Structure formats: C-alpha cells, structure tokens
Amino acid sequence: MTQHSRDLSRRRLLFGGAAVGAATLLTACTSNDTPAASTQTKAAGNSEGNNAPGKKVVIGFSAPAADHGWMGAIHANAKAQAAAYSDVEFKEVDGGSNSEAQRSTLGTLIAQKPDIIVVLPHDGKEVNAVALQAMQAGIPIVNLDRAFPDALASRLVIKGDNYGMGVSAGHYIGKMLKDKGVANPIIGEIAGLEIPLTVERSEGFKAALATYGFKVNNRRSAEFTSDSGQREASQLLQALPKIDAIWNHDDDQGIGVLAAIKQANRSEFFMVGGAGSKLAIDAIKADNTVLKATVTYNPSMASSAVSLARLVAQGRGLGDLTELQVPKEVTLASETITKENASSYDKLGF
C-alpha cells in the first residue's frame, strides 16, 4: 500500500465518509449525467448484516466509577455487548473517581494501541485533551454520553437526549397541571451534577414549562446518588411548605427524594424522575408513591456505543443506512414511562 493510500484509508477511519481527491470531486460536481436513483438505495438482499463476523478489533473502554445504579449498567452493557460479538477483543480500563485518574488510565490504553476506544468522561471539558492525542495517534474515539467540546476529540459522538429529557418532563408536568385546573402551581427541580447535560436539561424544562405559562420556583442540586437525593429534596421540601410538582432528574438519587419525601410525610404533590430504572419503573407500575412517571436516558447506549465503535474500526456501515461509514453522530430519543406503558419498559430497566 502507498503512502497516499494509507492516507486515504486513515481518514476513513477517524472521520467517517469517503476520502474523494480533487479530480473526483470537480468530475462530480460539473458532470450533467443524471445518476440512477438506485445508485443511492441500499441493495436488498443483503443478508449478513453488521452482526456477521468480520477482522477481529480490540475495543478500548472507559467510564468513571460504578457508584451509582446508572453507571453500573454502562460498564455492565458495553462488557456484554463486547461478549456477544467473536470478532473483538474488550479491553476496559479503571475510569476512576475523578478526571485526572480517567485522564491517567486512558494515557495508558493508548500506549497499548487498540484498534477504537468508546469514552464516557468525567467531564467532557477535563477529558478532552487526552481523547485528542488519541485521535491524534490514529485511534478513533467514541464519545458517549457526556460530549467532549472538540469536535476533533472524536469520530462518532452517541447519547441521550438531555435537552429533550427536560421537555418530555416538562410537558408531562404541564400538562397534567392544566389538566387538574391548575393556574400558578408551585413546582420543584432536582437536578444532577453541574455539568454540561444537567444544564441541558434544566434548559429544555424550562423551555416545555413556559409553553403552559409555568415556570420552576426552586432548583436544588444533588449528585446522581441517592444520599445526595435525600439532602437536596429535604431542603427543596423546607423551602416549599407546598408543592404541586416535583422533577427529579435521575432515578437513582430518586430514591433518596423519596425517602426525604415518606420522612416528611408529604404527598399533596406529583413527582416525575429520569433515566427509566427497575425501581421507578415498578413504583410507577404499583401506583402508591408521588412518583407517577420517569423519562429515558436508557444506559442501553453503552452497548450501541461497543456496537457502533466494532463497526467504525471494522470500516463497516450501518447495514440499513446508504452510507458506507457510520453516522458521526446518534443522538437516543427521550421517553415518557408512565403507568399507562410501563410494562413494555420492563426489559429497559436498570
């Protein structure tokens, strides 16, 4: 293989989408011949799949700490997902308790030189520098969940739709309010952990309230942990004496809020939660806590992500997209569970 060639096939890999030269792409563009329309159709009959086994890859893996439910099943799906394909090698490294170890961690996987590495950081800003000499090194990277600043930090971003989270709450609150006849309602928000996708979905409840002309009256920050949950819902419950709605924006400090809420003996409110768990899914299927839905931020994307990274570094597409490389980007809708749909979440819950 030339040099040139090399080139062209490097650029497949860490970028997506075909690599054209100058004298392609002049052709392309000034050509009057009009294409076949089934030159931009997938062929049908193709029956392998992206299932079918293709060269064997090593796919690096790193995420912060299992400390909470959520996290848990990220490491739990990728691991697994890795399990179910012959054709790659897993290799996880310790992401730690904080940035600088994740930073520390994935310095080492690169040196070992695997074929891709899937990353959830700490914090996408305090991560990016090394998902950047990744890139730099010819390893792509796919950035899940919480997104690195620089577009150039990697290859394929794939994860929730934190903005759409807030609206799908927002409207739920909204409307079941409207519904009850009520005019100005007192509504509380429990928020995570001050990064980037917290905000996002603060920012898009906000915007879903103010379509019904409500607006958040307390905002109290926990940690995505159940004790903090607890801290930050018994001061929200102190400040408020009443409330007609609460969002809580993870289920797993859920538990914590409604522990502070039984202990408060409070319950002239509604409460919706987030990330669609075992436990909130059962509690909004039993009917007898505040807790009457919960909006999707499924950790099922830990295992796209392992199956999207095999096929990057494979230099395979999606096999029923046209393109020949993988999306740059997947973002994963944001449901409402409610008591209504929530048997069909059951196998979704972490």
Contents of the next structure:
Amino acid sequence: MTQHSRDLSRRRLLFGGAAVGAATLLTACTSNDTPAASTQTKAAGNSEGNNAPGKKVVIGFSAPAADHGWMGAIHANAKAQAAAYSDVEFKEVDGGSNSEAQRSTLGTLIAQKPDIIVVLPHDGKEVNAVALQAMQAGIPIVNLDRAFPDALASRLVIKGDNYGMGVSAGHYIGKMLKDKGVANPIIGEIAGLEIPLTVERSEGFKAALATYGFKVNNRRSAEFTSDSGQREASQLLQALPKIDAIWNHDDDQGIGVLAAIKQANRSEFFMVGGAGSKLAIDAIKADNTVLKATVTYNPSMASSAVSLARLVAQGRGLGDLTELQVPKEVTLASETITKENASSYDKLGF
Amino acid sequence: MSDATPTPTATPERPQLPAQSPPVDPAETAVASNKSGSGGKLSWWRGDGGDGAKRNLGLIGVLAALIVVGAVTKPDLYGDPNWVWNNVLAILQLASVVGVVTVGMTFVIIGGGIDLSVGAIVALAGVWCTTVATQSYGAAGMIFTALAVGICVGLVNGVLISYGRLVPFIATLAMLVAARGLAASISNKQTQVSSSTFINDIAARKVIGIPILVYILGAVVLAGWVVLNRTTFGRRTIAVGGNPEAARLAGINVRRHTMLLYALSGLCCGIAAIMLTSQATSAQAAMANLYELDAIAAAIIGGTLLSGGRGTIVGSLLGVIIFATITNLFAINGLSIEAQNMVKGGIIVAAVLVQQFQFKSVTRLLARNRVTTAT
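Could you give the coordinates for the form predicted in complex with its partner chain, as opposed to the form predicted alone above?
Okay, now the whole complex, with that chain kicking things off.
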C-alpha cells in the first residue's frame, strides 16, 4: 500500500511538471543519471522505476498448447516473469490445440475480469473477435507474436520479426557465399509448418538472397518437430547431391535436421538455424557441426509481454522511453548468433 | 474345395478360391483355420486374399510407374547408379518407421477394428524412453521402456474395446488425445534429446550397405507375414474380423483375441518409437504426427478391407513404400507439400474405388463358385 501511494504520488509529480528535483531524489542511486540529463521525461523512463512494485494486477495468459521447445519456452518464460513481480497475479488458461479451443477458454478468462490479458493466438485472424470483445469489456489485450488483423483488438502488439528473420538468414548466407566466391550456389531451405509466419520467413529469405543474385534451389516444409525435420532434411539431401548452404527455420526441428545430415554423412555445406535454442547456441560455439549461425526469434518475448502487460495495467510508462505509456507495438529484431557473439546469447537460449 | 491349390499365374481370368479366403463365410474360415494350418502352396505375395496376387502386382506396377516418372523428371540424378541405389535406401528408410506401425495397424484392421492412437503411442513411447530418468538406465533401459509403454497403451486400448465394449474408433480416439497429453506432460513440453549413442547410431549405421532401420522393417514385415499366414493367431484374426459371432461359435475367444491385436499394434508402435527417436536423435510430444492416417491409408491401398476380415502384410508394405516414393519424388523435384498431399489423397480414393470394384467381382465369382460346388 505504501509502495502504491509512493508510486502514485511520483506520477502526479511528474504529471505536474515539477519533477526535476523529485526524480533526482527518487532515482538517486542510478549513477548514470547526470543532473543535466535528468529532465522530467527522462525520469519517467527510469528502468528501476519499472521494476518497483506498483498496483496489484491480475494478468491472464493464453497461448497454444506447448508441444515443442519454442512454445514450451513461451509458457515457461511468461510464468517465470510473472513470478518475478510481487504485484502480479498470473492466471494461465489452457490455449488448447486449435483456435476453437482457445476462443472458448479465452471467453471463460474474460468473464473472470483480469486487469489485462496476454494472448498468443493460434491464428490472429481466428481469435480476433474474442480479443475485440475483451477490449470492449475494458480488458486490455497484449497480443503476443501472431498479430490480430484488427488494430482495435489489442492495446499492444509484441512480436518477433518473421520477415526479418528470413532477411537475417539470407544476408548471412549471401555474404558468406559471396566472400567464398561461390558463383552459382545451391541453397536449400527447410521451412516450418506452412502457416503465415513461415511464409513471411521464406519471403524475407528469398528477398535477401536476391540482393546477392542467389535463389533457393529446393524448399521442404517440416512441422517444427525434430522427426519431421529429419524426414524433410533427408529428402532434401537426396534431392541435392551438392549443397552450399541450408537455412533451417527452427532450431528444435534442427535437431532432426542435423541428425539427417550426420546420417547422410554430408558436410560440404554450412547451415543457419532459426529461433536461438540453447542446443543451437552450444553447437555454434563448439563449431563441430555444419551449424554456423542461427537467427533469433526468441521466446523471451513472452517475458517481455508479461512485463509490458504489467506496466500497461498499472498505467505506467516504459523504461528508457520518454512516453508516459507503453507503446502500442514492439517488434523484436532478429539478430544473428555466430561463433563470435554466441556467449552473449547464453541467457536467452531455451 | 478346401484342397484347392490355385496357381495365380496360371489362371488369372478365373481364379479358383482357396478355402480360407476371402472369408465370406467366416465360420468356415475359422473352422478351416482350426483344422489345418496352411491351405497349401501360397505364393509369397498371396497372403490370404484370393485377389492378393493381382492387387500386389498392380501396386508394384504403380511403384514402377512412379520410378519412371522420377527418372523422366530428373534424368541427371537417375543417371548415376550410385545415387539411384542411395535413393532406394532413402525411400526404404523413409518407409521404415511408418511401415512398422502399418504392420500392427494391418492386424487391427483385419481383425475388424481400427487404431487411431498409433501416432500418439509412438510419441508417448518415444518421449518416455528419452526422459532423463529413463536415459540414465542406458540404451537397454530406453528400448525396454519404449516397448513396454507401447504394449501397455495397446493393452489399455484392447481392454477398453473388448471388455469395456467401447467402439474402437472412440476408444482409440480418446487414447490419441490422452497419450499426447501424457507425452507433453512427461516431456515437460520440451524436445527430449537422446544422449545414447547406441540409440542414435541405429539410424546412422549400415550393415552390408543397408541401413539398420531397413533390416528392422524387414524383420517386422516378415514376422507379421508369418504370424498372419502361418499361425493359428493369424487365421483367428481373419475369422474375428470377418464375422466375430461366427468366430466365437467356432470356439475362438474373440474378446481376448481383439485385446491382443491392440497390444500387438502397441508393440509395433514401441518399435517404431525407438526407430524414430534414433532417426531424430530426440523425441517430443508432437512427433509421429498423423502416422495413424498414413498407416490406415497404406493398409487400405494394400488391399486391407476396412470392415475387416481381409488384408495382406505385403500389400500394406507396398502401400507404405508407394507413399514414401511419392514423398521422395516430390522432394527430388522441389514440389510443395500441398501438392504432394493432394496426390496422396487422390491415390487413396483411387485405391478404394478399385478395391470396391474388385471386391464386388470377387463376391460374384464366389457365388458362382459355390453354386457349382454345391451341385
């Protein structure tokens, strides 16, 4: 309660524009705040302020049933992040195995009137109507990863950059091959389940490769599982007796892809992964497989979504931004993890 | 009539029918199976179906046509004999896991049932044998766990169906959902990586140039063929599937037999789980996705009657290999999965249409045959 009122009073001060002194007092321990830079807006964006306990909020959470590594990490991350805040009550409902199931459990969740709901929909289009209903009922929706077509259906969208992921992979492969002086490279692609995000990834990949004058020679789509990755990779290797590079969309299915490569006894090419799993990061560091890089699409976004949901529900702004409220859209950058920078990604590996 | 020993190649236009097939009169079949083990000289592909030879020749024809299509579309690849041999092995490896599952499925369908839970059982057995706790017992522990889980889940299916009187479709549908749920919770929703080099090497190793997985498929198919065609268990399976009431009157414990059929299917799933875990060097709750449909489709294409009482192991194997060849063909030509699935769907429909046509003509023949023998 005392925390709460202190927080409120601070905000009132900030709103009042008399914050220079107050902010300095409250944030005196943050050493990099020079007095000159300590303006009103700067104070609002103090990250320590974000972590300080605020109003107690209930955050609802719904994501598809976790049946593979990435989705499992989404659930685990959201839960862990919520547990890190003393002022958050986390209410997870079963997202089921399809949109139909998710819609019905979301309906139940809305009826319980949480302060805010984080939703990773099976398909944004199919869950849009329920999200809209929640928004109209005064419950803000934080849309995680798979965007709703209707902008009114969410207060905030936080997602990975699927197109950008393809672009990062394409540039890494393009640059490597260009540097090696390969003129007409044979490039293979092992995509994931054929859903819109996979299509976006492939489009980004194609576009980035095109800037080097390269193209994909054979594309197989697996199902984000290691056994399907093995199956498709073994067929791809059979189709292309000589390969220069492969992009595999997902590190979990990559376990199977690497197994297939080992079983076929092939190593004349290098591979780029996707997502940034712990196993992939370790393999890149060890540098003893064809996997030389992976482009991130990190389930850490679930942690970020819960953090932002908390701030939205508490009406607070986001650290390091001058705005008083959390922005409406956050798209993560897809970074490229290589042997050189792999160790700095250890904490994000899932 | 029971001593008729037709040679399929000699009389293709008007084949005489052996006593035990097709079981239009299952009581007779059941009795025949109790009296004598074998119905004379059956050629290796015959199985139990009177038109088995013709059908299997047809399937081999389809396979040949697919290979010709491959050779025509990719002459550069097919020009290299070394590559062709490797590709044959790649197709067989692709068929191996589903093939093992299909052998079990063929028994269940011939026995008049259906098992929709095979994919889920493979996933559960795979996930269970790769949990950290299980892996600490080494490869032998993992193999034992996978087989035990497969058999146990199969037995649960069997008990529900034969003693609980649940419709097979419902019981195994429930198991499909439940087993995947259990697999997800056991695996903690994560991909379980196998650290056993013994398990991982099964898929990576070859013996005399042929992958071990292909030997396993061969062994399971051979065992399935022997059990179906050369043992009382096999004859009883056909009798139970053809007409359970007649089989019961013939002295067969239909309930126990049905239960054992599902356990057999579960055992095949356990074997498949080890193979798949070895291939992917890992297991997860979502693996072996839709294997139930692949196995059912392969069995049907192979001539197994969905209503039970008729089917061959060799036909099912050919069905699986045809599917694997299609997948391979599409991959080689860089065509999309969607197109591939459409072609597969078309083939299933075509096969069932052909089957219906053939079955009608066979029953007509039978009727004619019976009249002549009666007089």
